[in-house]
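Coming up is one lone chain in structure tokens, specifically the form predicted alone.
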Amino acid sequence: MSWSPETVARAERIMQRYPERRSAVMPLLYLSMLEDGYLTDDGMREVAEWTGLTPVQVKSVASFYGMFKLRYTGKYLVSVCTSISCMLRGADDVMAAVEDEAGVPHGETDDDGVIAVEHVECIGACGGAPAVQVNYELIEGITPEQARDLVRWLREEQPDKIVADDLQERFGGTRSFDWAIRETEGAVGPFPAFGPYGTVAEEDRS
């Protein structure tokens, strides 16, 4: 396997950061997630080869730190917080309006490969609580009935891109602070939106 020219060219300008190659391994795994959807063994060889790790290492990196996905998690990634502040203000409730809404159970894709869903821990939301977000982009103050919304609204929209800003408006309650610059850009898919990894694009407001 090897990767499309467009990664590629991504990786050897993420490279130039790095006066040690290993350490470029995180930032080449986002890559590579961004290539396959996941983690593969072929895309974490690739990885393995850029920063001279052996793929055990990569694996090892990539299964120690739950951002990184070694199966397919669907084009949307529900991540419920059921850390302590966000548990007291019902995020147990949201858990289970997620899974019941998606048809699937924590750490399950529907069978259409639309929505996955998980429970984390903190996501540092605690003044906004509860929280969840939709590949990594935020929503706070989220109620049951506002989070089955959202999983219908995922499911029969499947938006190009996630922006917070419009979660919010859409699905969110009390924020923890005015959030005052509104974002204009979001994830394209079930990984940090970052623009050197080629996973951020632009909202579209028209």
The other form holds:
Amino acid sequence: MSWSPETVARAERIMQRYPERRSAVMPLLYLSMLEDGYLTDDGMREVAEWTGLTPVQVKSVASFYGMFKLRYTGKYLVSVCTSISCMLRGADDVMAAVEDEAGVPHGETDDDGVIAVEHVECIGACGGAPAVQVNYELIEGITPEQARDLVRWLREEQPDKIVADDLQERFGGTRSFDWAIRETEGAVGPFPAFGPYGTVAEEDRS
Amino acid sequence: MADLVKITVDGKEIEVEAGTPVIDAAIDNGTYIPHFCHHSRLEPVGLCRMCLVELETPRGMVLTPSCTLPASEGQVIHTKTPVVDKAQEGVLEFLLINHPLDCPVCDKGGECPLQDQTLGYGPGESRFVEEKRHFEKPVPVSDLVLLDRERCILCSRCVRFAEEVAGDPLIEITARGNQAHIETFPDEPFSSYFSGNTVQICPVGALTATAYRFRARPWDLRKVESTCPHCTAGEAIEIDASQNQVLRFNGIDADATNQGWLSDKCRFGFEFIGSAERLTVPLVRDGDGFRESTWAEALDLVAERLGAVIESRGGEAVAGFGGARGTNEDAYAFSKFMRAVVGSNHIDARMDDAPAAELLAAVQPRATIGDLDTASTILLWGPDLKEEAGTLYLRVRQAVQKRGAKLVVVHPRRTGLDDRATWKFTYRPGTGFGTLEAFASGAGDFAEARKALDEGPVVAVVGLTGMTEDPTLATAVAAFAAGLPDAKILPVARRSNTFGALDMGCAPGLLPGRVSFGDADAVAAFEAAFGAVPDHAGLDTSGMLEGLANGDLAAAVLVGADPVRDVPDGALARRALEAADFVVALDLFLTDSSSLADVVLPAEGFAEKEGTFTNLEGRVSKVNRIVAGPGQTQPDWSILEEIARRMGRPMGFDSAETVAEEIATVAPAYADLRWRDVERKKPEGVLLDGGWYTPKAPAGPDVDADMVLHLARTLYDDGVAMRQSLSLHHLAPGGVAYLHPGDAERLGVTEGDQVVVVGSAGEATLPVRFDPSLPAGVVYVPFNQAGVPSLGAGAAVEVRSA
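Show the form predicted together with its partner chain, please, the one above being the form predicted alone.
And the full complex, kicking off with our chain again.
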């Protein structure tokens, strides 16, 4: 049940940020997802040990937030925003296209364990609606056809790393902020590539 | 005390402490505000929204929860406006969306806050036509508590109790949104010693107790207030019974003692009362077994045989064991019986497992449980309170957790309070005196803790850390505490009414009312009252057992005593009872001890008789009857009176109340204390004054050995009340030898291997479990577990691989 030395080193760096051990619970949960692909019981036990909480307290936190996954969510988690702006710009059709192409409904992972589909609440990209995320990497202005292409491409190519700008170029339409900082880090699994949460390796963070 | 403020509730001005939640202020002053999540012993959380009230503000009336509203000067609150009514109707309509209407088969139906408040404040009809939530039911959250999740209204009382009060946060609300529910982690049940409290505070029938589930309807229950028969803290309880069967204990919120809480042993340890194995007729020895007899025959036989021993060998050839499992009245009758009828001071309610009787009965300055709420530092040098006095454990925990009191724990092993201790010192059993000397001098690591004790007020909780400890160490610790500038002493010992029994003179050196043989005037008064009293102190339990075993004593009277299971050297107890010419036992069951008797007389037990208990702070509270004893059982006082009459020396009792009357007349510390005075003060009872014993520091030798034994009690064990309480018995840890991993390595054993522990009076083969909290060279064995031979009280032991 123990973590790899690399994950342990990251956890130690995270712990240094928090004078109260229990405050580190959320970043450590991301680490645990990085380790196992999703939050396993053993992973939550490990987090409990690091934070001095009981496992069920960790689970209470983990099960409260939608982005902590308690089940395996594929190699690629495709999240379609269906909040109002995206909905007005055709998100329901995008969602239907993704579900149809992936062959699974909201909340499920396909039989090969490659693609999981979910609809999500606002992901802050209303200016580029409709928007979709793959492993939390953003694509804006997507059409139902592009969404089908995206799912097919993911299944065929199965890239090791997902980078938002790259996806946007292949499958996106109008972006909300053309002047946005170029995003090159990319995600290596169905969890956000957030530096402070330790889910990006130190060497990638330049 | 905080400042008083005036607030107005529904036009009535009331004065309360500033900061009190308005809901508590209103309810305490006669205005009921409905609520589910709020509990006056838990922190306010504002979850259920049922307690909404209107508060007058400069911006007009504001609807606000009254549980999270602290009282402040000049507040004007309205609890019964149309807006409040509408809000409460809305809350209830929402709660009833998912709450099932299975009230006819729900344990809570009939005493359910949700039912009652729906009647009082509900909308009358629901607009909800969709399907309710469904869950698998029931799921066990512990061995004793079951959960029906669809009934849960997510008030989080259980969750908050587990974290805030019990310190076992093993139960939580998980899954956000529509699927939110109470859950424990896989393979990590809510195995708290206090889990049963959640059943009592659950405002719906979501949490139910295995011991009570489907057993009764609340409106069929008869109820009586009483005092817990298990630990010595004197918890106020309500006994519920139906059809002459005790079905449930619930805690009563007595501020002075348990504040509503009970340990699971106290809560569920009622099953022994209705056990099918209860004795119902007198038994007389017949060869290797017993035959049933009439009361007349059995009593005649006892009077004749005891009389013969007294005639040939003198009264002082008779030993009396017990008294701690009955009422004060029973204990007094036993004490008087031994002194006035038999003529012996050989009587002891302690089973060789408690500190000096004077320390327990008459120490001064003596602390109350409530003093823990104001102490700046608490010194705990005694048993692991979590194992031996659950509600006291909760009280100490609260003092540290809520108020920031400093806590010093000195113990041979980890204790339940270690996670809250400011300072924790671990020492090897047998080195207590040396440790105390170093501690008192404030040497080295002890410096800070020692300094904290000089700044009062201090409460020193003092008792035996284990059974291999020299009992005088507790006296030495108490003497140290008594020498501090501002400290009081709270003595602790095990076994329900031990303190009451000692107060009643069931001790070799004490007469009823905490009278010492050194007090010539008081002894003379007893001689006048009793006819005669032997003029010197008698033998204690181990002395009596040795005397019986070697023939110095000839007969024994056991009153609710099971020395074979209860004393550290059970083999000696067995030899003693076998060697005795005559043994009579008053008991509820055929125990390992009473089965060695010549005559066994069936006694009434708890809930079957009336009387009083005295707790560890010297607080007297009432014990009440709600069911009839099975078969031909009689109360102890009555059996002893019958024997006394047959021996030609009647004691003059014809009811428990006449015994109480005599206690009020002759026992100094209980002077003029009558049942009605105790009843009037319920549920708290009457706190006695009358300590005279200032402990003096005895010095003892420390034990030096490679391996020493820590022999201590656990909450659940193989005692007779536990064995006969089926819900609890399987929870006992069983025979285990805990070793430090280093010692285990030295011995060449690992977890699960068998080791032989050779103690001073016996040996046992036990599986090894690691316990890194133990000092090196210490083996810890839980006392009185099924199938484990007794090891004896000697600290030095030998441990080898089996």
